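Okay, so here's just one chain, in structure tokens, the form predicted alone.
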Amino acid sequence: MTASLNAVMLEEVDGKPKAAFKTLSTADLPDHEVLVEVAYSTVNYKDGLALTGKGKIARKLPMVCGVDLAGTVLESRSPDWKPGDRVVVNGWNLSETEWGGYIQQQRVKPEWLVRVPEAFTLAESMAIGTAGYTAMLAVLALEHAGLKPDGRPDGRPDGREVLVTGAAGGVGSIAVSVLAKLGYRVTASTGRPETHDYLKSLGAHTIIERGALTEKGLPLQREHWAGAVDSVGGQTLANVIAQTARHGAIAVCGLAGGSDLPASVFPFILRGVALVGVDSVQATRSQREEAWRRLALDLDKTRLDAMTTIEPLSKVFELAEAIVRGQVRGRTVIDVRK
């Protein structure tokens, strides 16, 4: 039976992409092998850019927005999935070249799907979403580079000392929580004083003002961080690199503060600092499954609940404006059925 679906779609209006609610049917969906009944999506920074028109996210139109989705398989032409399976999709160019999650049903490719761990509800899987899954990939990247909560890079400084930039955002919030639970001493960088208590409740030991990292500094500064998760980029990342200790590592997963990198090679060749890029969009199935396995183990659900709000799809446009203005704290889950 063909269903009537309420979707948020980008279409060309007067030569420009414009997002609006639109009624579609199951017959309008892409001809992919698995039909998912979508329960939840999220609002990420990329969603905000797409819905407000402040960033060119969609590379073809028309486009159903929403970079995440979680739901239950309704139909499957793939032997890997069957009706009733609880699944999540992160990345894979949803809302860019592939229709996304702001709709009540969506057809997806079987290789995009990951099973939702038993530890999480569908709503919790979207409270994690692309932001939390990316944060976990960043933590795994730091571990792969040798970071340990009980180790010290070349004996200095404290090997537990890690920095998270953009800490009050989605990636930052979950990175702070996971790293704290793993035993690291987490410093959170934020430009919003009203989030200090919130970040401490997630496990942050120390808070530093964003401005401490945004001014141009020397190419080599005092060694401070054994590791860092950076979602900001720009001058902030340049200073983080300059302050990272010998044989320390930085996982880079965002550019909220700019895509340029006004840094020097000195920290890399004189201190052996590792700069590791995190690609959450095209990560392999095994990387995704490992990230979700570790999230089930290392993410405190009480802290996850504390950073999460659930809002109806009807409010997605005002939420998009808020996240672009930097007014959203933690994770916002979208109930696409409302």
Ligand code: NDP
The other form holds:
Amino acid sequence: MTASLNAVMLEEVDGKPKAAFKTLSTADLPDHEVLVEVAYSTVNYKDGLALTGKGKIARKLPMVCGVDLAGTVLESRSPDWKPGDRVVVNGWNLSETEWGGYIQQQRVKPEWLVRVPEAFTLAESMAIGTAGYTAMLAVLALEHAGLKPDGRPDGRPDGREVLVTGAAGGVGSIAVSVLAKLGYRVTASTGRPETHDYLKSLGAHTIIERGALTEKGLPLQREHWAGAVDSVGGQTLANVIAQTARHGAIAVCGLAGGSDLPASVFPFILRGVALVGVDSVQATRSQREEAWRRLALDLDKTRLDAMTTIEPLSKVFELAEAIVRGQVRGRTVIDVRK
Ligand code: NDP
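Next up, the form predicted together with this ligand, please; the one we just looked at was the form predicted alone.
Below is the whole assembly, all chains and molecules, this chain first.
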């Protein structure tokens, strides 16, 4: 049956991409095997870049925006999914080359779908969204590199000390909560003093000012961190690398502060520091399922609720402006039905 669908779409206007509200029908959707009734999407930093035009995210037009979606399967030509299944899609080039989640129904490929864990409602799965699932991929990457809350791989005793940069943002908030629940002593770096109480409520033990990490520093500094989750990049990441302790690891997630990396090789060759990249977009199905399984175990739902705001699709443009200005705290869920 054909339905009339509210969407946010990027189209070429006077030679430039421009995002606007559009009405589409089911017949306009791509011919993928699974039709999902979308309930929620989110606003990630990347969505902010796409909607404001501050970053070139879409690589073909017209494009339905929205990196994430969560909803219920309506129709399926795949044996893996049936009507009524609760599903989530994160990444897979949604909003880049594939139509995304800012619409009330979407057709997607079966291999993009992950089952929403029993522990989460659809809204909670989008409160996690790409940012939260990326934070969990980062924690898994640190664990893979040997990080444990009870000591470093080499047995040194201070393995609990971890740093999260861009802590009051989406990736940062979930990383702080998960690491605190796992037993780490989390230092949260933020540029917003008004978020200190919030970060403590998520489990941060210590808060440091963002500015403490933005000045150019020596290539090797005093060893502080057994591990770190960084969503800032640039000089901040260079300082984090220089302050990471012997055999520690840093999961590199983002570039909210810059895409360059003005660092030296010394921390790697003299301290054995590991720099691990996190790619949420093309993560394998098993990595995704593992991340969602661990989120169900290791993310405190009360803290998730405390960091989440639910907003209607009609407000998505102002929310996009706010996230690229670094003004969004925690996670924003978009109710695409409103
Ligand atoms: P948010 O905007 O929610 O969080 C980013 C945070 O970074 C802000 O809240 C702010 O934290 C801090 N920040 C912002 N601007 C600056 C600046 N100029 N200098 C230093 N810190 C700054 O975004 P998300 O959490 O959604 O995404 C974070 C980053 O991770 C983005 O770069 C995004 O593109 C990337 N990302 C990467 C993924 C991957 O697969 N690798 C997946 C998802 C996101 P505070 O106010 O606390 O200082």
